[in-house]
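To begin, one chain is listed below as structure tokens, in the form predicted on its own.
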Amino acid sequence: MMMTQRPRRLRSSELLREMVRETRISKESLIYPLFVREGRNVREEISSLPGQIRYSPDTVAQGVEKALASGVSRFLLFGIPEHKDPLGQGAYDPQGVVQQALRNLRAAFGHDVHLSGDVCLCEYTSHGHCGVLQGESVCNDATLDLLGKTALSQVAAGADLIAPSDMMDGRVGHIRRVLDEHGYASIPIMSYAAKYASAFYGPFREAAGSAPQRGDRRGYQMDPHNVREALKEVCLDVCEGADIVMVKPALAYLDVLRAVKEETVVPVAAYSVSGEYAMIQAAGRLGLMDQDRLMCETALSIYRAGADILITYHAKELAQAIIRGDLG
């Protein structure tokens, strides 16, 4: 009777362990979110996101310079206007806060940076919802035109990529048509395809002043119970022209991320959202866990689940960990 030999665990030096790692991370796959508010000479720490800063269009280059020095060159901009209205006109104003920031950054850094614009109305509407309200409900079709205007104004100001986060039906196809018709067929769309109605967004809403004034967003964001719905949304967005699809949040939705990765051939992004960042920071600050190791292990789990791109407030620290060889 022949004995079958049990497979042995790899016994190796550190060099060999690095050679055979199954999951690898590059700093080029990191995107750093930046908050830009109206005004001048603004540089204020965000209380709900310790270590993160609100800039104004004239100071946002300081944040980009620090990120570049850390090894991060890709950015996602969120705007905080001085005045809000029911239609969120600041989102698509050619002189809006994000549009100003995009022009300033392009002038300062040329194409050494990759700039993405978040396309949504929630930061700009007086009611805090992601679209036009009719009564107490968001009107999907009336919102599409404003999202197209927002995307077009950002690209005209210098955005390399558009990231619609509103979760309106048909918005990817509408934005794609608008961009194509105006000569921007080469601008990619990174769709928030599976954006769940999550408690993990709390710190962001304080940072951006975007909490709904009444009601909530469960009518157009996804039910956390559902996975097959995410695959449906991803398929629809890809068919409409999405070049990259996203799962948001990341850490509590690793199963969704893996399912999306297995279902689609386009690159998959994951957004490690404000609540995830805040938990890691709090655990480190209280001495409950090793903050750097927790940060790295969390990021690694997201990539291992299938992410090609990671949007994270820890982008600078992760890039440094990659450079040091602690993560990569």
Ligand code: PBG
The other form holds:
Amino acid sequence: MMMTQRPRRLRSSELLREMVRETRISKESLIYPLFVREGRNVREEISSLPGQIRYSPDTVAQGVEKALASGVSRFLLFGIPEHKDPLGQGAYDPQGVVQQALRNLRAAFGHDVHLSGDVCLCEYTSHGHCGVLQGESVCNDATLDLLGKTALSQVAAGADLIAPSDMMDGRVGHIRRVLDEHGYASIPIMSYAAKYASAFYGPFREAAGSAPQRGDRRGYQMDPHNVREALKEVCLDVCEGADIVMVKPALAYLDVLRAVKEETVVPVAAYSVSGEYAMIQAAGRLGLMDQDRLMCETALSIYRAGADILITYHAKELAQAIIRGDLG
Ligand code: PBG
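Condition change, the form predicted on its own to the form predicted in complex with the named molecule:
All chains and molecules follow, beginning with the one already shown.
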């Protein structure tokens, strides 16, 4: 059980050190991902992400309550449906898991929480790809339509922000148009603008059961060799209406974060993905390194590289470290 800590008193030498810090981290800039699966009364540990829990729509408020007690009030919701189909219908079902969870959380916490919805089809499709398949490849334009429906249904259920994590061309513009047409012009879009094809997503794919059954996502995720391509993606997304752009993963892409920060005028988010979390947890468990310090130093590097916002499975522990004064 995590206890909320009081800040400790500082000595004058420490007061100076804090005053001249070049990088600052606030708990207000942390977003905590939550996994919601179909069912009732579910609270199961995710084996690939020790310490992370899969909830059902009726129990997810418990996860939010705990995070609030630790100082975290921004969340990103991922859904894990019971039934998957080729068109990923669970993603845009008004009674889908994420939509139910959003409604329940809004009812329980009002506007004391900030709720983002991850918009992608890969958790909902039977083949595990991020869009509709035509033969062996993903059909971009047919997918756009479904992504628009997904975003709209999430906003109707109470989402404060939409985070499209597929990498279809034109999705930000399409989602923006759909939201505007339905009176949701004030709902911002945080686009996964620079999303690399990465081994660091391994634990997430187990958590969400979303590994592609055949093929891979290299057709629509970026090549880790490239950084200028990330700038192009960011530029396109901002032109299409992205309010926040994201780089993902974070740790192995700090140079990309820095480049994006320098090139763009919108806030930059970094997603420290499942593999980054799992790696730190494993190093701690094996006694190889001090887990808490590793977590803080890693987070710091991401902010130092240019992140304004950090999406991380360590959000609660980082908030506590900030409150303790170990990080900030
Ligand atoms: C796609 C999505 C993924 C992640 C976030 N959104 C998986 C993927 O692209 O395979 C990964 C997040 C993580 O690893 O923590 N809906």
